[in-house]
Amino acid sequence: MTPPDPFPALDWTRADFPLLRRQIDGHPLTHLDSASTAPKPDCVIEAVCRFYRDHTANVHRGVHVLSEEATEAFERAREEVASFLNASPAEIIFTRNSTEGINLIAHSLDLKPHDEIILPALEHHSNFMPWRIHSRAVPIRLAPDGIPHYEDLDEHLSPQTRLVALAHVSNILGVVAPIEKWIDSAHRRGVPVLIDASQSASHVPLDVKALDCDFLVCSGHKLLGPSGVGVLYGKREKLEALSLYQVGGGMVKVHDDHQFTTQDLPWRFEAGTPNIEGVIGLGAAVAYLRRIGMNTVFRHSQALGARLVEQLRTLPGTVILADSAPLEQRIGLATFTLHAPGWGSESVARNLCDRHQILVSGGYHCAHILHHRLALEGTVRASTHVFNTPDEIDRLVAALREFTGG
């Protein structure tokens, strides 16, 4: 990777999140919580309400011109988001979120409980619980500021070992992982890889055959879209091979008294009606990021979390998790503790929003495991996104010295 460039001029997009226009106590906030859930552009707002007010009708089963329309617009944002990934639109298969698509690889593998499934130990609890449940999972060690020991990987492979899951980027420490490597080390020995791109895919370029994964979720929500949709893409065969995760309406192609057939990919993964409004916001969403350009996004995010760091570590005490890794490859996320006798983690962000209206996360982020490894009693995660300016990182460790005295 480069190093970061210049600050992109995004200052533009602040004028299509209506939510940057709230204020907080007659004062502007300040957001910096994307990692969490981002706002969303009225592009996306605009898609969902036309559905409601234009559309309103199910998909894939209706004969009336409602119906089409609401299909038509439907599969247009499936189009839209095999485009982004470079995937075709027979692999993109629209879940709930990020967890539900892991929870469906989890349970259509039909894992025994001597399998094993390898993964860092830092991963959200949506890639750690569905493993531990249906398998045996086996997490990579860390280092003291929480970068995995990626280099273990070929030590942990096995017969046993049924699947590799990673995180692209991790939710705690805003670091874009070596999954190339990951990818090609585990194919080697003839195993799948699943990818956790919930929070990469806005805002790091995608490419699912460049990377060569068996698998890929990601989230709307964290993706400028909307919440209770998200993606899973597959390999075509790898999906074909995969056991039914749910049935009823809407997959089903012949039901009889005797057997049922389902329809083909991906809508054999889709039972039930969908989150169709989501889906088109979601297409939206995606449309907003590519008319931006990617690379476009990617370089700003790398500039803001460089800037991030930077200025983190003129606080008096402050650890920043992952402070050893390059800051070319930092995405806008950055996750720290203070020296700040008497406030934990969820305190501190409080006080952020009350006194100066600055949005960011505290406490455990899902990721409780990294904690408990590295004895930490949460921990404070700042986040950013296209609006986000160097201003606003500046902002946020001018308030963040009142606690730390320097």
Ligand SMILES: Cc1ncc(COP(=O)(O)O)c(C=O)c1O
Given for the second form:
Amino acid sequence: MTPPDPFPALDWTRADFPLLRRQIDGHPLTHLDSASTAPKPDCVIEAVCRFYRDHTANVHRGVHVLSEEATEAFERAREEVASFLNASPAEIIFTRNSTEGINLIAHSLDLKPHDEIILPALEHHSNFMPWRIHSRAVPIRLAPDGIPHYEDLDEHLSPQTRLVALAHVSNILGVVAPIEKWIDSAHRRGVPVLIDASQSASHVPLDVKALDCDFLVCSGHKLLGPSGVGVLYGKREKLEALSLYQVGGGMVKVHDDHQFTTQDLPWRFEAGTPNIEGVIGLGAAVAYLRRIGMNTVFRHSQALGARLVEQLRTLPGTVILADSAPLEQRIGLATFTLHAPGWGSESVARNLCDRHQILVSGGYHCAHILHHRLALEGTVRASTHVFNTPDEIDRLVAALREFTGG
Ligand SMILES: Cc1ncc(COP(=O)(O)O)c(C=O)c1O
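Next up, the form predicted together with the named molecule, please; the one we just looked at was the form predicted on its own.
Complete assembly follows, chain above in first position.
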């Protein structure tokens, strides 16, 4: 991984995000919470509105002109997402979110209770709980600053291992994980790999062919797109081997008294009316990121991540998770605890908003096991996107000084 180039200025993008014009008590927002859900650019809002205004119709069903237009826009969005990930459109299944994509795989692999899924112990609930209810989740231990002992994978791979699942970028650490190594080790033992790209997809260039991952999931709402739409990528042969997840309209070719036959990929896994406007909005979001250029987006995210960590280190007693990771491996996300007696993580986050209109997350961030293992009672998380500036990081850290007194 190469060190960040000089800071790529992306502050021109701010004008594209109407939410950033919002004021609270007469003050502008400092939005540092995109890891939770990201603001939307005008082009996404307009794509969704245009669908409602000019095309509202169901897809793949109707024979009239509006349905043809809706279907064309929907499938164009699939092509856009496929290009974004370097996949083919048949390998892109639209889901509700990352969570549903992971649940789909956990269900459709026909796992047995003794089957094992290996994953780092820091995974988000959504990449942990689906494996627990269908099989045995085998968590890889964590170092004291939260970084998984990735080198432990080999000793955990066994004949019972059915899958390896891991976040490309953890929503707590904000560090790019060595997924290539894990994919290589797992494949040498014939084990497929699922990548949770929920946090990485809108910060790090992705190429599923180069990575050679078997499955990958991400969510529209963190990718500057609408909520209620997500993506499951799967290698064609892997998707074809899965059993059905949901059945109903749209995924069936023939249904008579005796049998039914299903549509080909990807529609085989898209039962019922999809989130049509969400998919079209996601297509617009991905096109927006591609116009900026994912290499530029990544360099900007790396630079903000480095600034965030370097600034947080100046606060006495602050503990930053994954502080030992090289700065160039970080995206613009840092999770930390403050030395601020009497202040819990949620009250820090609430007060940053009430006093300074700075939006961050506070709490457990859907990673209870990580917090439990590191004996942490909640953490504060700041996370950036393309529109954030170094000044906003400095504003956050100046405001945090009020709590630490340093
Ligand atoms: C790493 C990671 N995985 C999975 C998810 C779940 O995403 P969603 O709630 O959009 O399904 C999140 C959401 O925060 C996440 O950060």
